[in-house]
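Consider the single chain below, provided in structure tokens and representing the form predicted alone.
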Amino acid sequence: MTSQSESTVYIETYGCQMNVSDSELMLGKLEASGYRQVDAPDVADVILVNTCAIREHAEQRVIGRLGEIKSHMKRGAILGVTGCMAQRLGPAILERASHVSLVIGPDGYRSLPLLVDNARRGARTSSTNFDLEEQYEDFTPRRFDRVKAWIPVQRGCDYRCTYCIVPTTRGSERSRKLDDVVREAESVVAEGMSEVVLLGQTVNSYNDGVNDFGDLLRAIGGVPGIMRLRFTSPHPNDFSDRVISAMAETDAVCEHVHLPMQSGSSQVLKRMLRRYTREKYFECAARLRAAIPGLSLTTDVIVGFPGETDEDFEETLSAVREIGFDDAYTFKFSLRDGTPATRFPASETVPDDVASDRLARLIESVRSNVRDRNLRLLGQRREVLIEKEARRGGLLQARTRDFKTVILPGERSMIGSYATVELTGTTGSTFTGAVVRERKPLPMAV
């Protein structure tokens, strides 16, 4: 058997940014125990698939991937499933896939090295108990991104939207202490990064018992070296006047909010248990835009929710047009076992062909709106942070403060630097740009 000091680990991540952050925590924990990261599963002694359970398609994709990995695992390798799908299905994964040795939910990563060692001795384990005190404060994440840092400030969720599995897979909401988040932000700057993204299921409901989300924004925005501060995903109900004031008055806070709408129909929103109406959502968007000039709004929209009528869908289309989102992530409703939506009568199910048609119409409406908005921005100059190499060779991908993607020419050495660019063209969703002026952030730490 390979000694632990020589052991290698490969982590594959599905789902949201919180899962990415959790993978960074797991990798940091295993590296502290003597494991070395590798970039492919077929050469790894330990393979971890960190999963999402938000939609059935995501789970089916993981199940298929587990089958693919089985045929390429090297002899003696350990395969584990972690994350939300692991929490939801638990030991059933071990029964379904005999080559899986570990199933670990989001609150079980503290025991990861021990569970891996036990698996290498032949034990097969499912660890899916909730620990509502767990915040992994003593973990040192091994960050995948060297330009921006994902920092979780809250775990779990106290909202009970009828379509959502998150309260089942991540438990009740709990917030980290503000001082602990500040310390992590300071460590990020020491590593050479200047952009921070605060993470939570409903991140703006953050409250550590003393401080609210407005206090947190001011504290993190005040950390020397933090040049950009973002957060995801907020809930429309939790934008208090204090929070909006903190956003407007903290220079590092970027001019972008991802504000999930889910539906433009008050009737559907009530059935979703979103706890706001169409009018309240519009009011929230207006308050944000009034406080923060040039604010970019993006959103999430679900079509085909049980009971959604043609009139409800038309209200969603009109909301998309009237609010003028800068982009939208659009989904066809996916029923998840364990969610309250399973209790709706079968007669209220929207036929798949109807839901598919609505999704296509929604996507076209969003794309048309985004294309029109982006065309009006051509010729403007924007500050961008150069994040990575673009998919096309010889080009770089950058991001404006208001979350526009810009593709521009440049050398790899420019990654991590800031530049002023002129927006020279658009595909409708992304921009091309020409560098007008480049400036470097703090030196990257070794």
Second form
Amino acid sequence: MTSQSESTVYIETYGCQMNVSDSELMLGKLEASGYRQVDAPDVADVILVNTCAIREHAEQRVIGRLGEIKSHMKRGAILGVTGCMAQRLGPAILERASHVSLVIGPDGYRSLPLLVDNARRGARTSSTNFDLEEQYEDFTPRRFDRVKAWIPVQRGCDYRCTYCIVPTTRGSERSRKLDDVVREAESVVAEGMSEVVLLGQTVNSYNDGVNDFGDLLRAIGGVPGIMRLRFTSPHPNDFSDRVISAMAETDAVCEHVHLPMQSGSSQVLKRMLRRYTREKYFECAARLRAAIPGLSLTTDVIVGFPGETDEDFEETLSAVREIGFDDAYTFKFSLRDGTPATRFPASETVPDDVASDRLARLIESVRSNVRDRNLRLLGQRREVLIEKEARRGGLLQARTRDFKTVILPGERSMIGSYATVELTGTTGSTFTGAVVRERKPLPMAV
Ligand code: 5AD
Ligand code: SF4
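Okay, that was the form predicted alone. Show me the form predicted in complex with ligand 5AD next.
Zooming out: every chain and molecule, the one shown earlier first.
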């Protein structure tokens, strides 16, 4: 064994599932080069912080964390910053934080072992070139989750929503070849998992030059052993009839779509360059619901976008009410350098106290709508996949196909298997369940 084979790596991940998936790829790559994963920074030779740039708050958290890590680094350890914030700030991170020696953007992970080696010899490097060919096809991810697998199918984004930093940090859209994704899904089943989540910035615009997203869903749904198929996040404009038919006709595709709305006002949507109106969004939700009985819908909403009036915000509130989302992630607009939104006149900025007030009202409205919907589900039966131990002692956490969280009693050995539960109670957001029937072991479990 070389001395490097005893080296250890610790990785901390912020941001979206794409970042989690990237961390799995990075860890896989480093393990292939002889590194062993550890779960605390103070025992690691290499510390990586995989960052998000989507809102200022996300970046501030990382800056705070980098400061904390400094005092935990063992002698000779190196610290690298990867991901979207690394891409956005590049060498400026090296200038501002002398204990960081490595900055790598989302397209640069192929060189990770080399750059880490150099850093351990004293080099300080920033690597932020885009590579439109890069799909990390030959990497073997080191998966964090033992029950469901994140599979990236597309990198980058070609939409130009005016609030969004992602096109700047992740470059142009590119799709993996369908056969490669199928191969990964087969290997996931061989590892004992039965749920996959396809990832892309606008995942349903997937196109590998031959196949569209509908073809991909049918192909992955046809892999023996795949019982649940999900994807995130789609764009409302890319739900063609072909894609919706594929969803409806592929048994594994779960009855849940996370469909970012962002605003319920056509005026605001136009300025966001979302490329749909309130009516078009409603129509998309209706088409999905008509094709897929029992579909649950969740969404993302931004409040306080430049120029958003009280009337615009009321339209967002009414859209949330009328559509009847099963959940919504709500955000206060954060102005990011380098996004088109910086070009709106300062006079259109929504004052922070107004934006905070709108956010609080929106959260309240979402909560009460979701609670009402969930109360109506009590007594129903659902199939769940048991995912992990719940935070509260002795219980398990499971998910329905329509993406409800259910807490239930049971043994650790049930993790990874399916059960039918009756929904017996709800906190408003999550459920408690009683097992009616267990289905164990998994057909393809190892
Ligand atoms: N400010 C606030 N929220 C944002 N999002 C993206 N960019 C911003 C921003 N600048 C939200 C969107 C997106 C989710 C991942 O984050 O709602 O769907
Ligand atoms: Fe954050 Fe967006 Fe990058 Fe994901 S793609 S890490 S959400 S900035």
